[in-house]
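Let's start with one chain on its own, the form predicted alone, as structure tokens.
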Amino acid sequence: MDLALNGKVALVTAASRGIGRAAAERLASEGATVIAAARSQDRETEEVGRGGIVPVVADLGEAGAGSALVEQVREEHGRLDVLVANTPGPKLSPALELTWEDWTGAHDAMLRPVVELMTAAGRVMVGQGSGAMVLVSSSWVRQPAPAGVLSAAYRSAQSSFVKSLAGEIAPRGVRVNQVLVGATGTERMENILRSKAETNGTDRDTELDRVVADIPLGRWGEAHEIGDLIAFVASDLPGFSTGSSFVIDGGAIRSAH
């Protein structure tokens, strides 16, 4: 399926590995020039399909870094057609064991970067009269998991921001949606499994079996599957969709809403 992204300029954050990397590769395979931002980079500019991936080092945990990154893309490439706002997940801990420093750290790593990125990108896109933004979020927004309070809380705040922003700038030709991701076979998920195994006195495979037992499709997702959906949502094919949440979790969320 041609997503009609050839020639588009896309910015993907937290894009050196996992879901961010998968999204960058799929967008590039469709012909987009993809600026792949991460705190560190070990890759050079590379061709992928008809497009290319351009690595950029940016620590979005620093105040103002998100706005500066968007401005850098605009200056170097002349426009910004797609933003995929992806942030690293926070620490896992029971709520009563968290300190206020944990909360402020998660705010600086998750909420502030998304607001900065989307506000700056929104202004560029409104000026162009077109564009699409996709927030990479978590199914924990709808169904929190044990020890996942930081993620659920700040991703819920991200979601509210996306919904509000989408309504404000839709009349200006810019769409804003989010993808709610369930259990996916990334490096972070492997770390979570090992941590659970250590805590519970089990092993990685036992903990994976417990995760998969709650997923009707009987497996966890693969990063490329999430990247495919992100690229689709970022394209003009679902052009009548904004302020929407696309869930990809193998059916783990049972609620109807």
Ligand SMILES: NC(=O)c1ccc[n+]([C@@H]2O[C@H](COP(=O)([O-])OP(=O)(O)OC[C@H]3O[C@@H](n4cnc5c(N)ncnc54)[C@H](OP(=O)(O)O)[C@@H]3O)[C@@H](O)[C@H]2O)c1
Second form
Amino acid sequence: MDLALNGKVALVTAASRGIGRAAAERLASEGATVIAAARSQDRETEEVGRGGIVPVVADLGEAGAGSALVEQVREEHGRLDVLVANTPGPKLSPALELTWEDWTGAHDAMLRPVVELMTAAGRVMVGQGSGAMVLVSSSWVRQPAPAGVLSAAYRSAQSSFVKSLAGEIAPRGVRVNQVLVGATGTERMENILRSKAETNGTDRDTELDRVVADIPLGRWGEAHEIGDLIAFVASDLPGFSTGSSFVIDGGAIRSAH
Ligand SMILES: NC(=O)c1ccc[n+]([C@@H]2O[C@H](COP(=O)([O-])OP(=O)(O)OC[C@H]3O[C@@H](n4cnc5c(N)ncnc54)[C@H](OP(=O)(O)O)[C@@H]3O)[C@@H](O)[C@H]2O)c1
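Return one more block: the form predicted together with the named molecule, after the form predicted alone shown previously.
Complete assembly follows, chain above in first position.
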């Protein structure tokens, strides 16, 4: 399926590995020029399929980093057609054990950069009269998981922001959607499994079996599957969708809506 992304300029954040990297690779393979931001970048600019990936260094935890990234892309590439707003995941902890520093840290890493990125990108895209933004979120926003309170709380705020922004700028040719991701095999998930194994006195495979037991499809997702969906949502194919949530979780969310 041709996603008609050839020649588009895309910014993907938190994109040196995992889901962000997979989204960058799929967008580039479709012919987009992808600016891929992360704190550490040991890669060179790469040709991928018909497009390319240009690595840039940015720490989303720093105030102003999101807006500065959008401005950099606009200056260097003259436009911005696609924004994939991905952030680092928050600390996992029971609510009663969180400190106020944990809350402000998660705010600074997850909510502030999304608001900054989408506001700055929205201004550029409204000026162009076109563009698509995709927020990378989690199935935990619908079905909170144990120790996932920071994720659920800040992703709920992100969701409301996406919905409001989508309604505001839809008449000006810009779409804003989110992808709710379930358990996916990335470095973050490997760290989570190791940490659970340590706490529970088990091993990584036992903890993986427990995660998978809650997934009707009987496995976790692969990062490239999430990247494929993100690229599809960012393309014009679902052009009648805005303010929407696209779920990819192997059936883990149990509610019908
Ligand atoms: N994997 C899952 O099962 C799953 C499920 C639902 C939702 N999610 C969410 O999806 C997002 C990505 O998860 P992932 O599994 O792909 O994680 P990952 O494999 O750990 O990758 C995280 C990415 O974020 C970048 N990053 C970390 N801190 C950053 C910062 N301060 N500024 C800029 N970039 C930063 C990392 O690069 P550097 O270290 O080089 O900066 C890396 O590229 C997270 O929000 C996660 O909670 C994941």
